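Given next, in structure tokens, is a single chain: the form predicted on its own.
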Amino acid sequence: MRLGVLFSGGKDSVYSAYVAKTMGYELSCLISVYSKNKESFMFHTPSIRKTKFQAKVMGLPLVIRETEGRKEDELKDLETAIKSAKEKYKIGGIVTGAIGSVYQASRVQKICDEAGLECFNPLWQKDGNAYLAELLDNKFEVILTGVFAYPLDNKWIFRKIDKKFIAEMDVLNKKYKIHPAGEGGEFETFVINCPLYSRSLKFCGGKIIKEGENAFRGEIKLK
């Protein structure tokens, strides 16, 4: 089946739709959503300007649609987004990296029946220190781009996910009930490389902005 990735360039679009080609599926198209509310109850937001970037060194086209994001409307605009990457790409399923969000899982599956569509969750309910172990015995390379929940701030952003940042997000989830894989909203991510790249994105650094008490956001560059 030829399928098109919900993609926003963290881990979970990227590492769904590389567990989607291990598979066997066939990868079409990747389809952002580029959200004006950075609070959007379905898209992730930091650095989704740059999934460009992931898609030029996946050779996959990039299909991208502009939202406000307003809530429940912001639906509208990814139904129109996936209508056309089924139009022009003839995919037959969408692959998202869903983990625990009833919400958004609930809604894309919507879409998908209205359009006619498979709707693919490879992560769905997947425990989060062995989803983050898998990150790295599969060479992902992922940066933090976002915090938003004490007692993360500003020194987090721009930290890869490693043996360390597993065992520091361990104690984090006993003290502080912070999901490990940041399924809360705790944190959003960035994928530098991984076996779907024909090569590493260069990470050249970035600016740190400060959102809230405990939220911080990364502008990333890259080469």
The other form holds:
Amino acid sequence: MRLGVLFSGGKDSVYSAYVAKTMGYELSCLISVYSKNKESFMFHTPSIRKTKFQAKVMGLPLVIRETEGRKEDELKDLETAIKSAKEKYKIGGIVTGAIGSVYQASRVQKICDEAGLECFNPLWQKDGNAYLAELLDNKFEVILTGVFAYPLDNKWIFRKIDKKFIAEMDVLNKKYKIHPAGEGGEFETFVINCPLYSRSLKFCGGKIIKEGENAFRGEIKLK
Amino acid sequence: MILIISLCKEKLHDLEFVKPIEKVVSSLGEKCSVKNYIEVAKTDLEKADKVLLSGTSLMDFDYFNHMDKFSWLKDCEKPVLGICAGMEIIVHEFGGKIEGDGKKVKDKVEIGANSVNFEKDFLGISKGKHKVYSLHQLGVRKVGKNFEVYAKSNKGIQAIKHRSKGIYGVLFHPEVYNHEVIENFVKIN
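Taking the form predicted on its own as the starting point, write out the structure of the form predicted together with its partner chain.
Below is the whole assembly, all chains and molecules, this chain first.
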């Protein structure tokens, strides 16, 4: 079955695409929704506009849809993007990186249902710690591009997910209920390299922007 | 040992509809084995202490084309819990009626967080209103005479139990919300 990947460029969407591919499914396109609203319920990811770099090294076409990011309108924009991907790339289903958000997952399910597409959520209900370890086992290089929960601060921006990160997250999970995989929106990520890429993206630092008391966003520079 | 029978046509859907069930069962220290319904052999059923039937995706009705694979249910004396599509199969095998017979029924579709009213206690869920996670396109029109309805949403029947056997069905997904349903099923003596 040909699949379109709902793609933010973070670990969850890239890893779900990887899982689908390793299980024999054909990845036909990536679908990114660029939201102008930083508080977007569905699509606020700091590095969303960098997905074109990832699409290039994945050798996949990227379907982009801009949205103002108003609560229900952004779902209409997602629906338009999914329907246009279905028409253009003849996909039979959508893959998402949803882990536990019923809000996000059920909205994508409804859109796929209306569009007559299968909806795949291969990371659904996955254990956070085990998932992070799986990313490392599968040679995913992931950095943080946003933090949005105390006690995470600007020092966490651009940090790589490695064994030390996993150990520290485990402590923060026990003490502050931070979800180890950031499923509660505690942090956002960007995949620099993984087995789906023909070559690694070159991360050349970036700017850290304070967005609130416990909110920092990293604007990455890539080569 | 708990046998989890996958009703998914697509292998990739096992990660969404079977793995989370396996996770809840394993968290109790119980061993489980997973088989797709097409491959289940008599020996798999004999080896199992209990059987769980998974759900599957909104568009997957392939199991309706293979109902012969579930004929063992009628004579099964072991506890069985059917989730979503699994409950539909139980209803069908025991003389009940599914709305639509394998085709989407628009006014029965429930997707997302949903409120269900339990008329009596059910596998760890107490009488009253509870939040569940729903993902289905079909509904149950009626259950067979040996079954009792335990819960309903505003769109129809949501939880059932055989009157004399340990055979249960839920139309919602307890592997997402309401893990206690699976946990209490696993703990049945």
